[in-house]
Every structure is written in structure tokens, then in C-alpha cells.
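Okay, so here's just one chain, in C-alpha cells, the form predicted alone.
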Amino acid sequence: MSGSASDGAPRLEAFVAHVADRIDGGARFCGLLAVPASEGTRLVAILAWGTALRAESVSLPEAGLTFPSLTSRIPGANWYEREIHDLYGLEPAGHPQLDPLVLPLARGADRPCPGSGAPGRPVELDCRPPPSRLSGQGVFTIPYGPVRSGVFESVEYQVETPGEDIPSVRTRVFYKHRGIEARFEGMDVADGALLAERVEGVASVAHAVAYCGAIEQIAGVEVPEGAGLVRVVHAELERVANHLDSTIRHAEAAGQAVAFARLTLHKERLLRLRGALCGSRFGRGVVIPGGVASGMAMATRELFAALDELQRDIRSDLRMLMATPSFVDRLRGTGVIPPALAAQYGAVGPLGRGSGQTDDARLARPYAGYLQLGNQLVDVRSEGDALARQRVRIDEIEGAFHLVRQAADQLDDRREAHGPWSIPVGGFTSGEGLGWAEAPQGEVFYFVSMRGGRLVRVKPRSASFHNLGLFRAAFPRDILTDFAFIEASFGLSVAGVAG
């Protein structure tokens, strides 16, 4: 669906109804973004529909600064509309609470408007705490962060509580905002890949795959099968590292010192293995537009031996940890996201699969080498608590090791074991594309618009951004000492949220 500037408010309302009807018909809401155009601004809704992500768009009138809010019909649109308001000044009429999210600008300050081509200017921030939502005797506010103990990203949780219960949590992520979307403007496709790897460091490979997928869609090319399999190897090792990190944070919060130490050691061993495979502990520099930079710098037999030893040790320690009542009891019934609510928000990744959602981009919308690996089981739980999310991650660790072996084995049997590793993606100058990947946290997608061989509008959407809108819903039955477990179970990356 598309609209024009002359359509006005009725066309905008029809757009909202159309997107909502699509979701009622089985599509999943993935995101909402703004794209500056020669006349006005386009609103683009991204939906998971069939075997691909699809864009539905409408144009706002040139002077239009408002549009009908989607949030009343699509709760998952809440944060997207707040972000659009922060970055573009467009107001979603009827939004329930339009608090600043990624950029709390002072009244009257210029908006950055990524994709508009406007030169970057310093912005004036208004960092005053928002007004309290709760009142009454004994109610007080705990500003938790942005600086706190441990090596965590800069994020502030404003917890309003009468004592131990947590009836209200407000998340303020703007301390981490880096202006990533504006930094993409004017880059060539190769430099864009380098930046995409750094949007969310814990998911560097997934972001690179999604960005390059969008570029490859615009160019109309398919990567060599061998390159796709190499992408799988690095993406699945990234998944294991992230799932271990979430478990490590759970173990630390529960005071499980031995499990914390041993799992931290295993994560370090895994990062060193990744470094031996490609020269980067985070898999950076592997994925490039059109394929990969090279094959694996390790013989398959050597890789399998390292994987066998690492998987055995991880499996043994996780089995002992999950048999520890004092650990499991802290997760059971904690931070419950009911399946109906998860479906309403379109929750993704372990958060969604811990609440009954089956969507996994590797299977539902296969990309890269996953097309060659056949169907895999999707591990789903229905309890919706931190324990369910932990069990999903443990199952996915096992699945990731299996996929790495499958991909490496197929690669070894193919003539592509020695290349070619990429194909040129030059020769195109303009177009729009969507690329996606299943990051450890869930689905990440990239909307890319090019003109004259340069990037004009690049919108990365991390799973962390999509899922964090559910964070406050996890607390009504929990208390302050549960906070660390709920946060760890979400597996969030604040850099991926703040942009």
C-alpha cells in the first residue's frame, strides 16, 4: 500500500487500518520507521508475512507533522512511534505516553532527521527526570543507573515502588545514543558494512548479515553457497557466546560463583576459537556485501575437535547449574510474559520463544547458508518466565553447535571450500532493500535506501529494541531482588536499542 501527499488524513487512517488488518490476518508487526522523501516523509511499517519481510508505506503531507498513532491497535508500535517523534518531530496523534526515548531534546531544538541529508548539528538535550507516575504514602523512586556496578551499558531504570513490589519501571536508554542512523548517510556499501558490525557489538555478525542482505537484494545478487555456509558458522558461534553471557549474568545474580567462573572461562575459550577462525573475537570483517572476505582459517578436523571439547564442558556445567535448586528457584515464575502478550507485541528471539512464539528467521525466512541446512526444530516454551527463556537458550546452544558442524561439513565437501567467497555487488546506484537475520537476541532487520551509489537512509532494527517495550510488563508479580534476573533473561543490548 502506498499513499501520496494529496491523500491527507483519510489516507493515513486507511494505512493504520490496513496494517492492523494485515496483523489480524496473521502477519507479525516488526517495526515502524520514517523515511524522508522529496515531499514530506514516508512512514514504513515492516511486517513478517509469508517467507519474507514486507514493507507497507504511506506518505505524509509535506507540511504534515502528525499521523494517527498505531499503538492503540498495535501495542508493539509504542516505542517505534516514540523514536520517530524523537528523531523527526512527527507526533503520533493519540499515543498514550509520548515520553522521550532515544533523544530527549529540549523544547524547540532541531531534530536530526536521519536520511534527510541535512548537515549534522549539535543538539540540546533535556535530561530532567520525567514526572512520577505513582503517588501516595511510602512511594519513592529509585534511579537505577546509568552508571552501576559491573560492566554494563549505560541505561537508567526509574523504578517506582512502595517498598519491594515494582508497579512501575521506566527505561531511559538515551545515554547510549550515538547517532548511528545519521552516520550511515553518504557512506559507500563497504564502509556501511563496517559500521553495521558496530551497531550492536554483541551481534556483529547478525547485523552484518542483515545489512548485506539488504544490499544484495538491491543489487539482485545471491552470495555463493560456500560463503553462505561460512556466514552460518560465524553466526552460530556468536549465538553460543551470547547465550552463555546471559547465563553468566544469571549465575552472578544468584551467587553461583563456581558456575559464573566456569561459564566465563568457556565463553573466553569460545571467543578465542572465533578469533582463530577469522582473526576477530567478534567475527568482524568476515561478512561483506556479496559474500564473505575469506574461508575459515582452520581445518575442519581441527575445528570439530575444538567444538567437541568446548561443547562437552559447556553441556556438563549447564547441566549441573540447572540441577541446582537455589538457582532454578530464582528463575521459576520470575518476569512472566504471558504468551498472549508476547503474541500481541510480536516478541522475538528467546524472549518470544520462551512465551510460545515460534518465529525464527533462520527457518521462517531462510537466508545465507540456512537454505542448505534443511529444517531444524524450534525450541519453544510456554511458561513465559525467566526459567523458560533460560531453557530456550540452553537448547539453542546445542542447536548452534549442530548447525556449525553441519555447515562446516557441507563446506568441506564442496568445491566452494576454496572459493569463490564473494561476487561483486557494484553496478547499481539506487534502490531500496530489506535484509534480515536471526541474531542471538532475535530478529534484526535493515532497511536500506541508496541513491547515486551512496547510502541515503539506513535503519537498523535490533531485537533488543523490539523486545524492550515488554520490559515493564515483566514486573507486576516480582520484587526488587528479581530485577537482575529479569534483565539478564531479556538478554538486551542497550546499544542496539539507543542507536
Given for the second form:
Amino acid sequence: MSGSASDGAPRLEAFVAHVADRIDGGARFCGLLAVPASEGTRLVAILAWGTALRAESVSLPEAGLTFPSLTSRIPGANWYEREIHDLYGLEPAGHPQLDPLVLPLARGADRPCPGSGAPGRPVELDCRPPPSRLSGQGVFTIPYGPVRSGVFESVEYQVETPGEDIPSVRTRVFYKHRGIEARFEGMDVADGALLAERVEGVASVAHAVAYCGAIEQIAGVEVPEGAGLVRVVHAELERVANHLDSTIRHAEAAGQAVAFARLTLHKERLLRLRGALCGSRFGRGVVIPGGVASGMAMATRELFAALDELQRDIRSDLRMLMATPSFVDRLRGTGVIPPALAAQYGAVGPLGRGSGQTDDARLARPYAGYLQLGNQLVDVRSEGDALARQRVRIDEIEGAFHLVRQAADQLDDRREAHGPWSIPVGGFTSGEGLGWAEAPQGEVFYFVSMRGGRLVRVKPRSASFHNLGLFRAAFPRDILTDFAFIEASFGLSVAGVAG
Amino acid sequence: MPWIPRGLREGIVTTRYPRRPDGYGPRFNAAVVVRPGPHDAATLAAAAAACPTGAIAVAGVPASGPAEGVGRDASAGGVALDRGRCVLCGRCTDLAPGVFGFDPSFEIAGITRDTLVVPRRPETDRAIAATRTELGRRTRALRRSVHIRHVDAGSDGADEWEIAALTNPVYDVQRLGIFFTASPRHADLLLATGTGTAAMLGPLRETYEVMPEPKIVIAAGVDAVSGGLVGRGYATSGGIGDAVPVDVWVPGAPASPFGLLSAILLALDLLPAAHGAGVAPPPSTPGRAAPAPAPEGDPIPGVGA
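To test you: the structure above is the form predicted alone. What is the structure of the form predicted together with its partner chain?
So here's everything in the complex, that chain up top.
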């Protein structure tokens, strides 16, 4: 759906209605982004629909700086509109609370407008918190962050509390805003893959897969089967590492010292295994546009032996942990996201699956590698609490080990005749593409627009960004001491949110 | 209760580093080395052009943009590589395996920014000797107990995993009197990651300012050293060096736990003189990845071997 820029406001209203109708008709809202065009700006809504992600777009009138807000009909659009406002200065008319999200610019400062080709001059910021909207006797604000106790990524939570309950949490993510979307501009496709790995460093493989998916769509290239399988191996090991990390943070918050020590040991072993497979403890440099850089630097038998031992130990410790009442009691009923709310926001990943949402890109929109594997459905849970998310993660760890073995097995079968590891994507392609992957945190997608082999506009959308919008909804029934559990159970990376 | 015997199950998995060398190094790519020349000029130029962060400088080729500053070090063998910019992507080791190779040594931190450029020039070595003595004198009081405050100034998130790993049973830095602390007022060492984002420079500086003397700053990972692949932009300042006075620079993308540990020990002058100054051992086998088999005494069960 698109149209000429002449018919203004009614056309924009029609766009909002069209997108909302699609969602009422069963599509899931995945994101909203702005793409600078030769005249004006294009607004692109990404919807999951059938077996693909699809883009619905509308051009804003050339001088138009406002568009009708989607948030009243599509609650999940809230953060996207705030982000668009920060980066482009476009105003979503009717937005309920247009506070800065990723870039709190000082009054009158230029907007960076990624994708417009304008050189990015250093920005001037105004990081003062917006005034509190909460009032009542004895209510005060605890500013938690950006430098926090422990080794964490920088983010600030403004917890407004009368003492113990948490009626409101404001999440200030902009501290880590790196302007990564603008950094993609002008890169060639190969450099873009390296940068995609750094958008959300703990999910490097998933981001590279999603980015390369978009490039491969533009170039019309099919990834060789062997390369798809190698991608699965690395992506699934990444999933195990992230799910372990989230569990480790739960164990730490619950004071489970032995479980914490053992799980951190398993995580170290896993990162070493990943390092032995490709030279990088984070699986970097494996996924390249058109395939993978090389096969696995480890014999299949050796890999299987390592997997068996690791899986046995992880399984045994997790089983014990889930039978430890002082651990489970902290998670049960904590940070509840009711299924209806999760559905309304289109929550993804373990957060969504702990709240009754079945969507998993590996199954619903299978991409290279997963097409030739018999994937297993993880049991979705409907309790919506931190315990449900933990259970989903434990099931996914099992599933991930299974997928790694399947993929490695198939790779072994075709060892003699695997063909090339990558297909050249061509140097001077132009066009637009969408790529996606199921990161450990949930669905990640990349919108890529390129001209003559150079990236023009790249929009990475991490699951962390999409899900963190729901963070404040998880607190009404909880108290301050639950905070660490709720945060860990979301399992998000701030780097992927701040952009 | 049942957790107690479980805690003893693996026996001792803790590394004996720094008292004994650790065998883990060869199992992943910690740094790139430059082999002694002479080298073919066309090969060098191709490798330099392929480097995504401009970390490679070739003598006679005017260095511009990001490669600026590395150029003056290109004299030895006609080529130099700045590990402070290298993101370990492996393009140069693929294109010119005769010149560049991955190196298992993780003692790659340097006490001046220049020392991250390899091959090292003799005059750099002489110049750092004095700096090193001065740093050692300053940190003398901290050697038996040092408290670390970590600040993320715009990392990609992976750096935090590697720092957190220092407290796992394998590295167990508490055994060396190294601890993490929540309050900067209790901290001796500022361990900073990330490219230095506009909104984090202030909090980073404030954290540094309230730390008591003597204090040390470590820039952890290429993002903190030079901005890495993200570099300078409208919201980033290309590393944290402009905001706080850095004492030790740690390459790596992200810096590995051993790289971080050796950097902390270097800051405290607890590494033997030959270590930690960026001196690389003889180059390993050419080419990409292909990690060597686990050496004897690898204490971690379940990884290969």
C-alpha cells in the first residue's frame, strides 16, 4: 500500500486503519520505522503474516512532520513512535506520552536522520528526567542506574515507589545509544555483517543471520544447504549461552551460590566450545552474506562428545535448581505478563512463549538451515510469570542441543560433497529486503535498503527493543526485591534496545 | 543441602594463571601478529584495503581516515597493525597468511596506546619502561587487594559477559585479591567498556572522579580503545580515552577473560617483565581459526580433547 504524496492526511489515516485491520485479521505487529526518501520520508510498518514478514509503507508528504499515531490502536507501536520522533523529529499526533527514548536531544538540536546521507555531527543531549506523573503521599523516585551495582550494561530505571510496591518504572535506555543505524550507511555488505554482529553482541549470530537474510533477499541468492546448517549450529549454541546467562542471573539474585558457580562454569565451557568451533567465543565472523565463512573447525565426533557432556551437566543442574524451593518461590507469580497483554503487544521470544504466544520464527517463518531440520515446538506456557519464562528457556536449551546435533549430523553426512560454503551476493545490487531470525531473546529483523552495493538505510530491530516496552507492565503486583528477577527473566540486552 | 556435594563434583577447575601458563590460549583467536618481512607490496595493500577498521598501515601508502596514526609505525617490514582497532575478523589472515596470523597469546594489553601497534618498535619499548615503573609505583598499595568498578560506556553487551566471567570458577579472580565493588568510592580500578557514547561520558567521568587515589583506568576491548567498528559518530566519541585518563589498554573484540585478567595484573605490576607489554611469542600456524588441539593440563572438562 502506497500512494503519491499529494493526498496528505486522509491517506495517512487510511494507512493506520489498514495496518490495524491487518492486525485484527491475525497479523502480528513487529515494528515501525522511518526511511528517508528522495522527497519526504516513508513510514514502514513490519507485520508477521503467513510465512514471512511483510512491509506496509506510506509516504509522508514532503514537508510533513506529523503522522497519525498508531499507538491507540496498536499498543506495541508506542516505543517505535518515540524512537522515530527522537531520530527524525517526526511527530506521531495523538501519542500518549512522547518522552525521549533513545536520544534525548537538547532543544533545537539537529536530528540525526539515519539513512538520509547527512553527515552526523556530534549531538547535544539533555538527559534530565521528565517530570514524574505519579503523585501521592510518600511516593519517591529511586534512580537505578545508569552505573549499576554489578557488571551490567548501562541503563537507568526510575522506580517510583511509596516504599515497597512498584506502581511505576520508567526505563531510560538512551545512555548506550551509539547511532548504529547511521553507522551502517555507506558500508559495503560484508562490513555491514560485521557491524550487525555488534548491534547486540550477545546475539551476534542471530543478528548476522537476519541481516544476511535481508541482503540475500535483495540479491536473490539461496544460501547453500551446508552453510544453513552451520548457521544453525552457531545460532543454537548462542541460544543455550543466553538462556544459561538469564538463569545465572536468577540464581545470583536468589542467592543460590553453588548453582551460580556451576552454571557459570557451564557457560564458560560453552563459550570455549564456541571458540573452538570458529575462533570467536561469540560466533563472530561465521555468518557472511551468501552463506558462512567456513565449516566447523572441529571433528563431528569431538563436537558430539563435548555436547553430550555439557548437556548432561546443564540438564542435571537445572533439574536440581527447579527442585530447589528457595529458587522457584522467587520466580513463581513474579513479573506477570498476562497472555492477553502479550498478544496485544505481540511479545516475542521466551517472554511471549511464557505468556501463551506461540510465535517462533524458526517454525512460523523458517529460514536457511531450519528448513531442512525437523524442529520441535516448545510447549508454550500461559502463567506469564518469571517461572514460566524460566521453564520455556529450559525447554529451549534441550531443543537447541537437539538442533545442533541434527545439523552437525547432516553436515557430517555431506562432508564429502558439501559444495561451496557461500554464494557471492554480487557487488552492485540495489533494492530493499527484510531478513529475520529467532534470536535467544526472540525475533530479530533487519530492514535493508541498498543502492549500487552500498547500504543506504539499515534498521535492525532486536527482540529486546520490542519486549522492553512491556517491562513496566510487569510490576503492579511486585515489590522492590523482585526487580532483579523480573529484569533477568526478560533476558534482554540493552545494546540492542538503545541502537 | 543437596547442593553441597554438587559443588565439589568437578574438583578444581580454576586456572593456575598467572603462576603457571594456561593452555586455553591456543583454542581461540586472541590477537593478530605480523610476521617479519619483506612482504609483497600488492598483498599488503590488499590486506590493508580489506581491513574494516583501517587497523593496517603499509609503508609508502598514505594513510587517511581511520588508518591515520598507524602509518608512522609501518616502517618495520613495511607494515604495521594496530590491535587497538583490530576486530579479529580474520580478513587479513585469509588474504595474506604469510604476513598476518592469529596468535594464541592473550597477554596483549599495553600501558600506552602505542604499544598496541605491532610489530613493536624498539623505541616504544624503551619509552614504556619508565611509564611502567611509574605505574607500578602508583599501584603498589593495591597489589594484594584491588577493587574494580565496571562502567559500560556503550558496549555491544558481549564485553560484560567476558568481565562477568572473571568471577566464574575457572578464572576466580578473588583468589588473587581482585574484587568487584558496587560503589565507586570503594573502587581502585575503573574497568570501562564501550565506544564512549554521548550520554555515558558524563557518568563515566563522575565515577572516575569520586574514586579515591590511587586509581587506575583500564580500557577494555577495542570499542573502549578506539571505538572499534562503531567508531566515531553523532553519538559516539571513538573510545573512552578522551573522557578518562587510561592507564592500560586491552585489545580484543570483546577482550577475553584472560586478556582482562592479564591487563589487571599488568596494571598492578604483577606480571613478569617480558609479559604484558605486547611482546608476542613466535607466530603460530598461518591461516584462519583452526585452533590447535587442547594442550595437556587443560582443566576445563567437556570442551574437546
